[in-house]
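Take a look at this single chain, the form predicted alone, given in structure tokens.
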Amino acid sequence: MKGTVFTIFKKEMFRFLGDRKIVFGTILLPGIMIYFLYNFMGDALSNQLSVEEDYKASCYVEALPQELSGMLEQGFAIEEPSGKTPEEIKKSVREKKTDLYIVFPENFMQAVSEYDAGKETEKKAPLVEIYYNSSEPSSTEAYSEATMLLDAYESQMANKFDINLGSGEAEYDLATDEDSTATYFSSMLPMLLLIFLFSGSLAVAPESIAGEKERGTIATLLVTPVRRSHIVIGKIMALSITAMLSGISSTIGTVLSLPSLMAVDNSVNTSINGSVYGVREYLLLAVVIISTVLVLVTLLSIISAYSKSIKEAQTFTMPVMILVLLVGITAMFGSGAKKEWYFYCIPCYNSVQDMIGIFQFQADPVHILLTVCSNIIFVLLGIFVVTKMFHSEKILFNK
């Protein structure tokens, strides 16, 4: 058995890896494209959503109190609304010609001094209205800055205690680099990994079986003195390795470009990286990935064996691709990996849950063992099904 399986395996590997175009297009190109695409997206979004440091937001202020003029003039280019109606100024903000429109009530400072929040009275607190345009980054940032300044001024008027006003050396955010990395990796990478592995499998599986049926070379292979189950096992092994190489290439491209994507959000720690994970996490991840690729390749091999052509096989895989995408998206919801054992008996879903646990440094070896065992059982059943299909002339030769 070893000799015949290895012969089929070697034949398939030579067919895929012996062609430089296939190697570049299937294995190297996805990772390269993802890296440059994600970096481009990150840079483009950062440029679109960021505001120049020396930019001073244009701001119309109605009834500006003298006590606040100095504070606001430091960060804004204040303009007097003389000769313009409130509706005209709002239109200017709406059309992105002006960043901000602040309206203070008349006698604002007197109203503030007379208002006592501790007394029960029908008199309402003075209201400051700030109009901005959330679709314009400069207007949004100006709104945030104005709100922050006025909140700070309000606090100074009745300051009873401070919050996080320690020395510059004090660190109040106690999240470690591991925590930050785990948060983002566990929500994004399981979905991306599953999609990349499926894409890599889809790039090679239909061509290996449906392609041979379409070209008529499957008949030549079947007349050789090789058991058909050995042919199936050899093909699945070769397809799995090729698909895994494609998935690894895409994953590397994604991980390297994540800092650029995360830089779009200023609240994200862009220094997070995969170096916080040790050998244990990467070994466990490799085990999960290998068993997942085997499942995906086996499933696509069944579809490919049933199809008459590569195009038909790719058409039949569309519902499967949507289902895999939905399974991957589940990683973005919830508060961690599932605890119940039966979730780890569901192909693909079990892999996603294991990846979440691994990226959150909470991997359960029992769950991973259960995932691998259930995936192997599914693969063995798939090999049995494909072998039966290879024995059917009606399916193989489209009779």
Second form
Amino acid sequence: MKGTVFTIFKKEMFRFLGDRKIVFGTILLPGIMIYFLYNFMGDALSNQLSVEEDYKASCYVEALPQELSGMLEQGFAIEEPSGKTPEEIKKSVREKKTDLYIVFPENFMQAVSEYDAGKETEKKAPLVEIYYNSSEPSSTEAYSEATMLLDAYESQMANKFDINLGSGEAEYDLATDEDSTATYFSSMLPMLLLIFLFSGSLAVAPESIAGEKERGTIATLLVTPVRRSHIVIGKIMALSITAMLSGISSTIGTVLSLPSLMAVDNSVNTSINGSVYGVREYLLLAVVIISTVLVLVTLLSIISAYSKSIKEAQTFTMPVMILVLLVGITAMFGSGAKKEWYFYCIPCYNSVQDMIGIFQFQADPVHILLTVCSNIIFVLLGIFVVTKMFHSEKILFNK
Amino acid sequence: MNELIKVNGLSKTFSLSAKQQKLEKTKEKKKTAVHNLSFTVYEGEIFGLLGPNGAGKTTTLRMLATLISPDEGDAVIDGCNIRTEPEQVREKIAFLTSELKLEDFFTPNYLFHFFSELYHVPEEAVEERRKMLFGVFGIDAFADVKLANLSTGMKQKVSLAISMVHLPNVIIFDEPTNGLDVLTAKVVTDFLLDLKKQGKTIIISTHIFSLIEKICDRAGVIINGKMAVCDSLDKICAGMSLEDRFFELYQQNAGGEAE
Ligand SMILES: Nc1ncnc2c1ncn2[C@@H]1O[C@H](COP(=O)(O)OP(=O)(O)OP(=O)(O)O)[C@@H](O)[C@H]1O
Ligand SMILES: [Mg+2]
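Return the form predicted together with its partner chain of this protein as a structure block, the form predicted alone having already been given.
Everything in the complex follows now, all chains and molecules, and the chain you saw is the first one.
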């Protein structure tokens, strides 16, 4: 009797994998598109956010003290405000023609040396004003650089202690490749994976179940001696594998393009890539993905079995998709995976939680076992429901 | 003679959706398609169900094939009850109606093997049967062409061949010659007569009088879901032509309900 399940399964697989349109459109294309899209997004973002290396910010400086001019001239193209009023210069910053406008008080150095933060209370500390334009990346960058330089100069004068003295942050940022990857993967991939798996299931389940109803080909199966439950199981198996191939293709596309997308963030010096994970992580991930796909395919099969046509199935799927995504988003809240066991009994929620744990190298086998068990229970219930539906004339033949 | 198929008081009432109510131009929520229908088919004969459109022929045959279940009554086919042993019934019959479609994506060859597996045909017998059945209907010429690229008549031939993969003893065909040209229709009738020679029991439904006259031993005339008469063809006609007799029956039974 297992033979018939396999016969149905084989036919469905041949239906999907033998169709070039399905193989290309629902399996290969999503991964390829995501890869190029994310790479493109990464490039575009980093172009937008970063400033060219040898760019020197244009900068007007009022009453620049001799002692500071050397330091500032290294990083900025300094111009004398000769003849221009402060208002004119501010306007030029506003219009993004100039990056910075720094105003030192008259006799700045003298005022600084006379001022003692510890004693004087009536006199205010000398104030340096820096005007910039936060909507212009080069201006923002110049602003933070100028602030840094002056801060450094100020603490050098007092010099009670130093922080991270040196050329860059690289030697002080102790995050390993693993940590950075864990942070970024766990903050993005679980939700994305859920979406990919859902859309993979959506590409095949309505076609295979509602479509067969619509075209009248399911009735031909129903007059054979095959058990209805065998039809359902064979179909769900084949649909799950196809949906998973589609989901995996999207995931590979994401994992390969994530480094480029993440390169946008300058404060991360380590490299982000999926190779930091070991066999254990990938095996656990595979287990979670398989059980998740089964849940999603079963859910969509119930909807498809109820629908009269592919179109109707897709319409009914919309609210369910929103629900699944909301559950997924809720699971992304909070830091790290939840500790309480009952969270792992909620389908979809448990998948996202597990994936967060796995990507952070903190997967708890008990949680994953709970996930798999509750998902299997859900799938068995679903198979039972769809089989019941396949026994109902009203559902099968109502036009 | 052995009563191979015994139908006992079958009834089926459909509830109509709003859309169907509009189509049928009726305000009633229910439509009784088959009402207390009984008949017997003997082993080795060809039985014809004759009736106008909407009489309930297809509904009756769908119940016999266990695609839908009757509200009342039951039927026994070759010792198996359609209510309690639907899977065994399906093993024993070949059933064909226009509602049963084959997937466009596959070729006749693939489908033949697929359905052979579903009917548990021994592997070594499949190829021989395929040759025989594809030969009868002349399918070999397009056995490797996807169904999507075949004509209606070609598809009907493939459906006929595939419905027979398990070489059952009971054959239930709903309007088997529908949509076929005269040449192909003759192939089908010859095939049915050949099956009869092999001792198979056959039910066909049709509204084509000549088909009934040509191949049926006995017939039942269904009008408005009720059996108007069921007997051997000679007795039904009683000297009249089948067509004249049918109009007479229709007048007696449709009683004002005529459209
Ligand atoms: N699923 C259904 N829902 C509602 N009404 C139905 C359904 N199937 C059939 N009917 C109705 O039952 C009646 C009998 O239909 P059936 O298809 O059995 O007729 P038939 O004798 O096969 O006619 P034809 O010669 O046109 O094929 C018709 O009035 C039809 O409208
Ligand atoms: Mg009919």
